[in-house]
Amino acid sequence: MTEQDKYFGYMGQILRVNLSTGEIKKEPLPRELMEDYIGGRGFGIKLLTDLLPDPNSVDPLGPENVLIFSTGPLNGTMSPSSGRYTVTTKSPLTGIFGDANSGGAFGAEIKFAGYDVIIVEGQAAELVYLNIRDDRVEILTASDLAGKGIMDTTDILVEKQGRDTKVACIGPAGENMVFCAAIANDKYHYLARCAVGAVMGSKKLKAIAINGTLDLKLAAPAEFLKKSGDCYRKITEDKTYDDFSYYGTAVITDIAAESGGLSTRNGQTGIFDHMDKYSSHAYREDFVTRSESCFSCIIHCSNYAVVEEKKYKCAGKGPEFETFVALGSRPDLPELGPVIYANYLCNDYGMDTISVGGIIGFLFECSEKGMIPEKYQWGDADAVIELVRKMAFREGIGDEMAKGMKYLAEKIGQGSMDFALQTKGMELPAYDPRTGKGFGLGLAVASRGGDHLRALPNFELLSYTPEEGIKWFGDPHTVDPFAWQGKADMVLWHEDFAAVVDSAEMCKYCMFATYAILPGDMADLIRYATGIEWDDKKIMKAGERILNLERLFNVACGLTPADDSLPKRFLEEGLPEGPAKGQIVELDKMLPRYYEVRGWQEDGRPTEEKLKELGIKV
């Protein structure tokens, strides 16, 4: 029997890379990681912990930081949306913990190879690459990509490693450390949140290229594939699966216009005039020439579009409803080939699309009231084309845009803070949290800074009825969107789930559009690929466990509960029309509630009976 034959739904092995000293081991993974902590995201808080005892000396840029790249029990396997991967860090962006999560094939490729987790450590003497083929596994000189785009990367590490390699790098803006440069996958699936690109460009580490031919074995594969189509069927049955598979996540631009909340000019109104040109259907009639999908997922939201326009010119994949936001409604842009341009650039320098067009977003209503001398007009894609590629090469105001929108904030002074649209020094995604209570609160207190992801709390937004709300979290008010009160309770269970789908790898579309998997559903899932005995209870009690662990790694990095806020835009400036005119996000009304029920105390720290209780040891 093999060291692999002991384990079930994991590879059982970690490999560790340190570039300083060119050393290569391999580990054994620990039991613990498994029971306590499920996988991806799980892997990383714990292992980031353990690795860095004192995170608040570590130099985010600095060698002594490591870069995570974790998979979970499911991936590899026919588990619905099973290809997603996780990468941790300490984030130059925010200066506390970070990690992005992607989908495509390379999560599963790395169990493919033998590995659960890959942990890159030190920093390479000049650029270089990390080739993996199971055990064999060498850092290479990347010389020859330096400066290269990320299709350019990928297509020439695929003919140099054969076409079955999946690939992971960064380009420009990772080698010149923007602090929204994200890792790319597979050309066009994205780590593009808290600036693990700059990291990887810190480390003088290009790519990884991965080919894997092991066989992955599971406790019960029968029960396991009866699951899995049990969980299939109800994806495929929900409501939300015909648009979510033929449209993608634009469907929800049109969501969210019809809520009074499609953030337009920098948030300063939720109604966008230029909707026509934008909606969905406009969208896949005008550029969309086919669907694709992640590994093992059968909702393919993915879209490939082409732009045939002169200027605008590009194929690849289009933008997501994020980026609509980021790039298009937030700057008013009216039409929308800039705007799939833009998510090209971005896409192919390695940029996070909500950060950039966050930032030039910020830099056009500060330009608007005449905060600095440079003169942008809202609708203008030359300017935003422009500026997107003097971020990706720190060019004029690039440089300092490169930085971040809380830098530049403290930087133009002048009351521009009340208006940067960020939280914890992370720029904020795409949906204004005044039409929808629940995420604002989620918003503020995302451990990794401003992001929707890490609660999701979509229920407020479904039309559940008040009986539903009772049923689900103890009040009728939480299927409210406009209200705050039940808040608290139902975005702590939205935030452990979370955990849990991330931890075992599996996409958030599959769970959180209209709950057609639940915690019993996962629990199921990951029993029968381990052996390991979960069920709903004590898959969410590790949910909870890996969020209390993030928090103290950003406590022990300087985190207050001043941290745990939003900009005074939707704290104190009402929507100025449509659906939600007049809304505010009530977060002084939500926040001491939710510190009550996670167990945390007045200073944002979790208390020690609640770490006790988790089996946190500190």
Second form
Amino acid sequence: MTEQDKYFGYMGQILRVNLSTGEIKKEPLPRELMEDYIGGRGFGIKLLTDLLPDPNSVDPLGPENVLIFSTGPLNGTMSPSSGRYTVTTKSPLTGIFGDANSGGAFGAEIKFAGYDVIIVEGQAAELVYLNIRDDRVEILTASDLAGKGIMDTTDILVEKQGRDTKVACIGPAGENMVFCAAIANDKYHYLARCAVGAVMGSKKLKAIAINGTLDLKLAAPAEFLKKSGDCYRKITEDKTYDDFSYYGTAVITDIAAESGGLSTRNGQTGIFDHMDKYSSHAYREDFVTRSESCFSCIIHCSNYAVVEEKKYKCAGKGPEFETFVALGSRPDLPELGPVIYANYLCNDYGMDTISVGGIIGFLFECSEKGMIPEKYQWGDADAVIELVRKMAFREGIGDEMAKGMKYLAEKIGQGSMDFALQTKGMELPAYDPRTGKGFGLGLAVASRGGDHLRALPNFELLSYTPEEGIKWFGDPHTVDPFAWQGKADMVLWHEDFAAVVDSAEMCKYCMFATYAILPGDMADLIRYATGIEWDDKKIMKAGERILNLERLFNVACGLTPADDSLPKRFLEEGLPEGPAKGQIVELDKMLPRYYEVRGWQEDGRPTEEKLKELGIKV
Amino acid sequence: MPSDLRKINAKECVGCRICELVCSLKHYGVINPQRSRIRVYRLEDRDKIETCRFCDNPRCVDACPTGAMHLDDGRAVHDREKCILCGACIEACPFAGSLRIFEEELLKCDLCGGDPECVKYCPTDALTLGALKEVKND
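The form predicted together with its partner chain is what I want next, because the block you gave corresponds to the form predicted on its own; please supply it.
Then the entire complex follows, led off by the chain already shown.
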């Protein structure tokens, strides 16, 4: 019996590669890690905490930072939508804990190669890539890939290493250490947030090419298969399934527009004049050629989009809701073709469209208000496309934009910080929190900075009845997007559950679009996969543990409660028109209750009592 | 000529690869796409399904020197005991990737003996029961 025969659901091995020394080590996966932190995101923060004991002294772009690729116990299995994985690091954009999560097939391939986690340490002397085939791990030169985009890099490595190879890589933006650089896997799936691509660039690691041929064993295969089938049924029977599987996240554009919160002209208004071109139906009819799924996903929400118009000609995976807003409604572009093209460029350069679009929208408003010498007009698609390119290659003003929105607002001054849509230094996502107060709280407290996916409290948006609000969260207001009452408790539940889902590495669309898959279902799936005795309470406790450890890391990086905030625009400037006219985020009413139920002190740190309860040793 | 025993409509395939996972679990009790008798490859703007088409006049049977690949009720069936892993069937098959050798074993779809897991779990109409359904219902 080999070491790996003892593991079910996990492969039982951590791969550690030091690019400074060239040392390659394989270590057994510790049992405590599985039992306390589940996998994926949980593994990420636990290993980051252990590897960087004094995080405040770590230069995110220095060799002392680490880049952790982690999978969960459901990756590689037929559990619904289990194709995700996480990369964790200290973020150069925010200076605190940073992670990013992506779909596709790369995460599963890490498992089939025999690893749960790949830790990259140090810094290579020249551009390299990591080639992994099961036990064989090589650091190879990537000098011929320097400067190449995501599409070419992926094609070249698959050609070289064989068609079963999965590739994660950076583009020019990552090599240039742009603070919104992403890591792309399987060409069209992006670990986009927190500038994880810049960290990979700082390590001079162009790509990881991986191909696995090993068996993944389950503790209770028959029960696992049956449970997966039950979950498929719950998901397909849900009312949201048909729209999501056909239109993808584009349906959220419709929802946001209807609520009067489709962030337009850098969030100056929630009413967007070009919805006829941006509706999910128009997008699907005019540009989409087919639906695509990630590994083991029955929802298949991705769309392949083709633009024929000569000036914006491109073909590839099309934009998601976030990108329609970031590169579309925020800069107020009237047509969708240029948005799809700008998305394609961000993809090929390897950049986070949320951050890139957010920064462009901010700059447009600065120009409108005469705060900068450059002249930009709302709706100027060619200016957007030009700025995308300048950011990736750090040309002219692009070099300043590449340092992030917060840096830019500090430099421009003149009160521009009030409408710089960022939190903790990270550019905020699409959904205007003035039309979803739970989202507002979630964005303010998210452990990786301005991010909606830590909480994703869709419960308030889905027209549940007040009775259902009482049943689930003890407060009828939790179903009213404009209400702040009851939202702290609701957000907390979502955050803990999201940490579980991210750690098992399933896609949140299985549970936060439908509320069909619940903590008990997750506990069943993970128990049948691993043989570890999970139940709904224990697994939610693990989610809470993960969230609190992320908090501790951030406090050690110097984060204070003042950082749990939102831009002044969302806190004080009511939406000017439409169904949400006058709405602001009443953050001051929600935050104290949130700290109270979290068990966090006034200095932002979890109480000793809370840490003891969660079994976190400091 | 491929038969319609199991209908393959590649245009409907979204590339989730659940078929690979349930196939390997059914035949080996573990999950491993490399052991699957059906594979799906994402090409730029489509997914390619590779598996036995159960041809009416299977060339793999003609090519087999040992009788391992033989006809049973007019369909190609593989007998592992007689197989010498020469690869002649793979050469002869007009559908690249349908037959593969992995770890000293020729992998060929057996339709799970009449109730194929891949069809059962396919979330779209990419894999459906064709003539097989009629046979079963009789």
